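Below you'll find only one chain, the form predicted on its own, shown as C-alpha cells.
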Amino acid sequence: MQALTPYKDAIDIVKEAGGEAFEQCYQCGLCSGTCPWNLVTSFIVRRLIHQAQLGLVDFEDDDLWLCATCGACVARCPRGVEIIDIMRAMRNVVAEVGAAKVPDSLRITAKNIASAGNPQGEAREIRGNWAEESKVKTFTEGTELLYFSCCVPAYDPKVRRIAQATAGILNKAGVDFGILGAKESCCGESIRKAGNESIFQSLANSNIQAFTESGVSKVLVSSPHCYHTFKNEYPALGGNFEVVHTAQYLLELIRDQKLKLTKELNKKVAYQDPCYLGRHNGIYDEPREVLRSIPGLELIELPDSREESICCGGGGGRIWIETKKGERFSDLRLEQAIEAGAEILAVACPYCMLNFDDSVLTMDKGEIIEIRDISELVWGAI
C-alpha cells in the first residue's frame, strides 16, 4: 500500500459533503464501535475520517469501499457528523478525480449504468419485459400511479417475482397504474454512494425529465433505495414527486378494504428492516402491520431489530462488490432468523432479497427457511 497522498482538493470536497459537523469529529470511536463490519472483521471508520480531516487520501486503501451506508454510525454520532456523505466524498475523489483503485466489479457496473442506464448492462428496450405476462400498461398522462420496480426486479429473473407480485396486487385492487419501461433509468442512489456523482446526476436528470414529460405525480417503488433518492435527493435537482414504498401502499389498500386477505399462511415469519426504509426514512411499523394482516401468519421479532437492525450488506454500492465468505452480514442475519424459529424471512428490498437468497444457497439452509418479499406474501394471501 502506498503512503498517504495529500490531495489539495480532497479536504474541500469532503468538507462540502460532510458539512460543518465534519470538522467537529473528535475521534470518539463510536462510529467504529457500532459499524456492522466489526461483527465479522475490523474496520476503523474514524481512521478514514481523520485522514479526510487532514486532506489525505490513500488511493490504495480497500477500506474506502467497505461502507454499506447502513446509517448505524450516523444515528449514534454525538456530533451529528454525516459519515455516509464523507465516505461518498472520499470515494468520489478516488472514482472521479483520477485515482485508479476502484474495485473491478464496481468499475464495470459504473460503465454499465453510464452506458445502458442499468447495473446489468442490459438493453433499455427490455426493461419492461417483466410486465408482459402481468398485463401492465404503459404509463400515460392521466394515469394515477407510476410503478417503478427498480433495476433488480426488472432485469434479474430470480427477483422478478417482486415486481410481478406487486403488479398482480395492484391489478386485483383496481389501481390505475403503469410503467415507463425503456424510458426509465436506474435511480442512481447506490452509484452515488459509490462515489460516481456525475453518473448519478445524469441518471437523475434523465428520470426527472421522463417523469415530468409523462405527467407523473406519484411514484410507487419496491426498493427503499429508489424511495430514498426519489424522495430525499431528487428534489434538489427539480424532481418533486410524491413517493411511496410498496409496504406503505399495501397497508393503505388493506385499510381501505380494497384488498381482502383471506388465505391463511400458517408460518412463523421474521421481518428484516432494510436500512434505507428503516434507519434512513423511519418506516418500521407499516411493513409489520401488513404482515400481521395476513391470516395465520405469526410475526416474530429478530434480535437487533428496528433501529438496531443489522444491514444485509448491499448498500453503498456493495451489492456489486464481492464479499468474502465469513464476512457477509446476511449470513449473520439469516442465522438469527433461524435461531428465532422463523420459517420465512420477509424482506422489503430487492438488495436484501439478493443477499439473503445467496446466503440461503451458500449456507445450504433452503430446507429450513425461505426468503419472501412482502408483496409475495400479500399476493399469496389474496
Partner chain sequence: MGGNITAEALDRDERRIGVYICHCGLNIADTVDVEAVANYAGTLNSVAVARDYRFMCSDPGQDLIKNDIKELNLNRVVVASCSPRMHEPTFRKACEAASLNPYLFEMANIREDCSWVHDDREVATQKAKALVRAAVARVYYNDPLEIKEIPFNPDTLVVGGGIAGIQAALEIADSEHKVYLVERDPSIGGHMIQLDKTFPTLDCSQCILTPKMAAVGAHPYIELLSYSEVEEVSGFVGAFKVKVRKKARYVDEDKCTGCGLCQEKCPWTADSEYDVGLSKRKAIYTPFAQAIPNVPVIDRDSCAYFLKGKCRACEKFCETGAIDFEQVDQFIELEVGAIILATGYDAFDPSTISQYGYGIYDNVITGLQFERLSAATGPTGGEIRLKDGRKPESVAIIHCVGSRDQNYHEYCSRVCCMYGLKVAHIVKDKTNADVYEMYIDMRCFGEGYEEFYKRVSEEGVNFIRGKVAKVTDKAVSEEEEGKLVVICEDTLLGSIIRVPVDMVVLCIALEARSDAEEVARKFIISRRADGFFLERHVKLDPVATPSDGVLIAGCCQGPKDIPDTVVQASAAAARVLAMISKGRVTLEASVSHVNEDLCIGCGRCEELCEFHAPKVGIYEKPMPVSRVNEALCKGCGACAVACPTGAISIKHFKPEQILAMVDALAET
Given for the second form:
Amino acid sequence: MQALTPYKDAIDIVKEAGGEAFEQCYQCGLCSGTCPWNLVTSFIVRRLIHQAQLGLVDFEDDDLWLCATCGACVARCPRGVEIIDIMRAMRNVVAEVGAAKVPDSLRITAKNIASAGNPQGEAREIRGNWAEESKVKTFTEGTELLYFSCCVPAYDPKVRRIAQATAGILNKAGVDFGILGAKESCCGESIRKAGNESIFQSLANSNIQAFTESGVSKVLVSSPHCYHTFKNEYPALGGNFEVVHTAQYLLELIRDQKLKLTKELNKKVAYQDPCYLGRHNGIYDEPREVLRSIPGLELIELPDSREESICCGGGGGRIWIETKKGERFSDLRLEQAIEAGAEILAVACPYCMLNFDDSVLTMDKGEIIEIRDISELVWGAI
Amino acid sequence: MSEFEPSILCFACNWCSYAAADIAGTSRIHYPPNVRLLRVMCSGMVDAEYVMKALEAGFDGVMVAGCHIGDCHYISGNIKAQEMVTRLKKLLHILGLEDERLMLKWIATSEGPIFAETIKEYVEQLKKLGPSPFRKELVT
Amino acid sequence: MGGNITAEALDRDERRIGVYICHCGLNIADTVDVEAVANYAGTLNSVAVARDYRFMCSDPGQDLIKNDIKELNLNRVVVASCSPRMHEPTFRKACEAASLNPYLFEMANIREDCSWVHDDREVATQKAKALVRAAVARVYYNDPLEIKEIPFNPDTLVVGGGIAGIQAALEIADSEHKVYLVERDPSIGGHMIQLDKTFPTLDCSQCILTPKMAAVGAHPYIELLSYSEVEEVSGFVGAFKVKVRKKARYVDEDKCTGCGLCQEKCPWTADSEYDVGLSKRKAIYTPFAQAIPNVPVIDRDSCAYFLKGKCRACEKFCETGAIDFEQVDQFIELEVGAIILATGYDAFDPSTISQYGYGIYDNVITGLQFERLSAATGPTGGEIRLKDGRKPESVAIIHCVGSRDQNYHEYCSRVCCMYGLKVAHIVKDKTNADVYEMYIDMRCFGEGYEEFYKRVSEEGVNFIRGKVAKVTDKAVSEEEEGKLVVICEDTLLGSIIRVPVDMVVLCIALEARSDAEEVARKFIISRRADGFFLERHVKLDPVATPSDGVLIAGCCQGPKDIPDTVVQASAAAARVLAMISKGRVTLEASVSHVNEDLCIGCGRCEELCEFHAPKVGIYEKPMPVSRVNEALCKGCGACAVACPTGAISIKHFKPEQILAMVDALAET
Ligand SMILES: Cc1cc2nc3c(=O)[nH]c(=O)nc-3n(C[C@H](O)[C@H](O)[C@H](O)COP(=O)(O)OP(=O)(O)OC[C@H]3O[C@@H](n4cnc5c(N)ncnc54)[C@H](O)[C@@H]3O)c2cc1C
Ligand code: FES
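Taking the form predicted on its own as the starting point, write out the structure of the form predicted together with its partner chain.
Starting with the chain above, the whole complex follows.
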C-alpha cells in the first residue's frame, strides 16, 4: 500500500504559476459533468483540481493537455473558479519549470513560434504573401484599419480563403486598410493556454511594439483567439488597441450599407459559435445577423448553441495536438449539423475551419455539407 | 535624523470600525501608534469641515472608516460618507494635496485584523509620501 | 493611588472636570505610565482633579467618582480605561447616581486603543496622554441632555401568517395582549400548510399546524386581517401607526358560512397556488379545505363576471347572500407598539437553470410540488405519480438547486438536504422505487437529523456525490429509452455517471421574497446582500433590526427549518412582551437639533433622512423651517452634514465637541 502526503511545494508552484483559483473549488464535479470531453472519453476535471489543491498533480499525466479551454465549465461553476487558469498554470509548470515532458507536437510548435513567430515554423518574410493576389497594401502611419489575419489563414493554403475573402470585402467596401506582413507575430493566445507564458509575453510585446510603431489604433481580426488576447490580455501589457472581429465588422458594413448583399444563397446554414467569440466574449448575435442578411439563406440553430455551444476542440493549444479518431468534438458537432439538415456549417474562427474541414474529409461527408467562414459567405453574396 | 513618522486621524464608526479596533485590541494585534481614533456614531456623520480641520491641524493622513455598504446601522450613512469623500478629494486635489491624504475604508466589526493591517499599510503609504504640505506650512 | 487637585479651578461656574486613569490591573499599567498620565491630566485646562486607580469599574472605583462629584463639585467627568463600548453605561450610571447628568461624562479608551496594541511604554504613554487630552477637550463642551420616556402601546402587529407569524401571535395573545395578524393570502398557514410530512420525525405537517391556525382564528386577543397588506408605517417604537389595505374579497365575511357551494358551482378555473400548479382551483376559492378564515375570495383574473361581465353563478347559489361584487378595498388604521415581520420566503424558480429541464420535461418537479403529490390533501390523494399516472420506478433527487451556487444564490438553504432525505424516504415508502440522491455535502446538523440520514441510508437509497450537470431525455442506450437521464460526475468514483430515472425532484433553494426590498423600505429595515432581512447582530441579536421595535422571525431573516423558525418567533414574542411589560420606551437623547434661526427650510434634511425624522413646516415662525421628531431620530448625523446653513447639529456630537477633539489629538 502506498499512502499519499500533501506536498506543499507542489501546491505553491501551481499557485505561483497563476493557478491559485483552485483554492475556491469545493469539488462538486460540475466541471467534469459539463466538460465536452466526457461526451467522447473520460476527463475528470475535478480530480485534477483536487490534485492541485493537495500538491499531488501527476505532471506526466496526459490529462493535463486535454482541456480545450472552451469555458463551458467556468460558465457554470458554482464557485466561479477560473478553471482555465488552473489548467494553464499546471501546463506552465511542465512547460517552463520542467516538471515533466511536453507532448512532442506542442514542443515543436512552441519552438516554431519562438523562433519564427508562427506555429507552422514558416519564414516571417512570406507572412504577407496571401495578400498579393488580393491587392492589399502594407499598413502605414495614417491607415485606418489594420487587418490581422491570424497565422492559420496567412500560411495554410487550405484556409487562406478566409483572409482573401475578408480582404476582397474590405476593398469592395472601400475601407482604408493594410497588413503588417513580416512585422506581425502570432497573437500568442493559444501558446499561453498551453503553458508557455514567456513565449506569449515576447510575442505580445513584439506585436504591441509593431502596432505602436506603425501607428495602429484599430485592428480587425478573423480569429476569435486573436480577438480575445488583443482585447482582454494585451492591455495588461500596455497594448491598448480597438479590436473588432470580422463578424462585428461585417455587420457594421452591412448596416451602414457599404456592402450590398444581392446574390442569393438558397441553402440551410447552421452556425458554430466559436468558444472564444461566444462564451469568452459574449458575441452571439452579430454573426447570426450577418448570415441572416444574405438573401435566400436559411439560418438553423444546432441543438447546443450560443452559451451551450460545443467546442470544435481546437482551443487551449489542442489545435496542435492530434486528437484520436472517435474523440473529436468536431465530428460530433458535424453530425449534429447534418442531422439538423444543414447544408453549410458556417464558422467564424480559423481553428473551427481547420477542425471541421478535417472532419468532413475523414468522415467523408463532402457531398452533404461544406464548411464556410462567414466572410466567405458574405464575399460570395456580393 | 530619525525616520518620518506620519500622524493619522481616523474617524471610526461606532458600530463597525471602532468595534473592529476593539477586536484588534482584545486580540492583541499590534499596529503602529501613529493613529488616533475619533469615535463617531456613523461615517455619515463626518463633515468635510472636520477632515479639513484635521489636515490643517497637522495630520498627515485622515481616514474615514465605516460599515461595508449595505451594513450601515443607519442604512445609508456610509454612502453619504463616500459621496463626501469623493467631493472633498477633488477639492484637496485643487489645494495640491495628494489623493492618499484622505482615505475611506469599510471595516466590519469582525475585521479586527483588517483594521490593524489597514493602519499598517496606511502608515507605510504616508511614509513614502512624506509629511503633509499643510504640516510644513504649519512648521514654517 | 495618585491625586492632584488644582487649586485655581475651584471657581463655581467654571467647568470642573474630574479625570480618572484606570490601571485595569496590569492591562493598562503594564504598558502605560498611568501615574504620569494622571499628573499630566491634572495640568489640563479646567481639570479640578486627576487620579489613577487600579480598577475604575469596581465599586470602590465608582465611589471615587461619586464622592469627588459631591465633594469637589465636579460638573464633568472623564474616565480613561477600556472601550466605551464596554463600560460607558457603567460610568454614566455612576455619574447619574451622584446627580450628574450622564451626558457630562466622557471616556478615553487607553486599553483596546492603546495598551493592548502597542508595546513601547514611552510611545503608549504619550498616546494615552493625547487620548485623555482629547476626552477632556470634548467633555468641556458636553451639554446635559434630557432623557425622555414615552408610554409603550401594548398592541402588536404581526405581518405574515406562516408558522413564524402564527407562533409569535399566539404567544403574545396568550398573555392577553392584543395582536393584529396581517396575512396577504386568503388564508394563514404559509408554506408549512403545503408540506406533507416534516423531517426528521415525519409528523404530518397539517396535523400539527391546523390546531394552531384554528387557535389564531378563534383567539379573543387576535384580530386576523387576511387577504390584507400593510400600506404605510409611520411613528416609532412604542407608538407606530400602520395603515392596512384589506383587499376586496367580494364575499361578505360576516354573512359567509363557509358552506362551499359557491366553489362547487363556479364554472371557471385557474392553476392552484396551493398545489403549485399541479391542480386547478375555481375562480371563487378558499385555497384549501382547512383555510382560516374559512371564507372564499373571488380571483378577478379568472372570474368570468369580472372579465366578461357575465356569470354570477356563485351569487345565485349563495343562500346567505354573502357574494358582493361591489366590494372595494378597505383601509384600516392601526396603532401598535411593536411590529414582528414574519413574511417568510419564496421558493426558487428552477426554470432559470435550463439544463435541469424544469418546465420542459413533465416529470421534473420541485420539492414543493413533491410535497403536494405526497400529501393526502394533494391532487393525487397522496399517491406518488408521474404526469401520465404511472408509478415511478426510479426517482432522482437533485440537491442544491439554486443554492451554494454563485450563479444563483451563494448561501446554503439549510433545509434542502433534510427535505431531500424526506423525499427519498417517502418515495421508498410509497412506491419502493429506486432512489438516487445527488448531493454535494450532506448537511444534517439538527436534532435527530443525522439519525434520519442513517435511517434513510438503511432504506436502500443510493447516494451519489456530485453536482448534477444535466437532465436530458436523449437516450444513448436501450435502458435510457423513455427515461430522464441524470448526468453528473460521481466524485467518489471519479467518473461520469448517467442515471436513467422516471422522475426528478429538484431540491430548490429558499430565497428572499420578491417584494422584500419594498417591505424593508416600508418598515425601515435593511437587507443583506442575499436579500433577506438584516438582523441587528448576527450572533447576539438575531431577532431585532436597526429599527427599534421592528423584529423579524422565521425565513424572512434567512432560510431555516420549522424548529428554528419557531424558536425565533418565540424570541421575537418574548422581546415584545418585555417591552410591553416595561411599559415605557426611552428615547435616544443624542439626536438631531435644528437651530430655527439659521434654518432656511430648504428641506434637504427631510429628503435624505432614512427615518423620516425632520419635517419642514410652518411652526411658530412665519417662514417654513425644519423640525426634528426626536422620537424618530436615531442621531446618525447625516442631516447635520448636509445642512447648507449649519442649522442642524447632533446633540452630544456637536461640531465644537468634535473639532476640540481633532485639535487636542493633533497636538504633540
Ligand atoms: C420543499 C420544502 C420542504 C420543507 N420541509 C420541511 C420539513 O419537513 N421540516 C421543516 O422543519 N422545515 C421544512 N421546510 C422549511 C419550512 O417550509 C420553513 O421553515 C417554514 O415554512 C418557514 O415559515 P415562515 O413562517 O417563516 O415562512 P412562510 O411559510 O413562507 O410564511 C410566510 C407568510 O407570510 C405571508 N406574507 C409574505 N409577505 C407578506 C406581506 N408583505 N404581507 C403580509 N403577509 C405576507 C405569506 O403569505 C405566508 O403566509 C421545507 C421547505 C421546503 C421548500
Ligand atoms: S453606522 Fe457604520 S457607517 Fe453608518
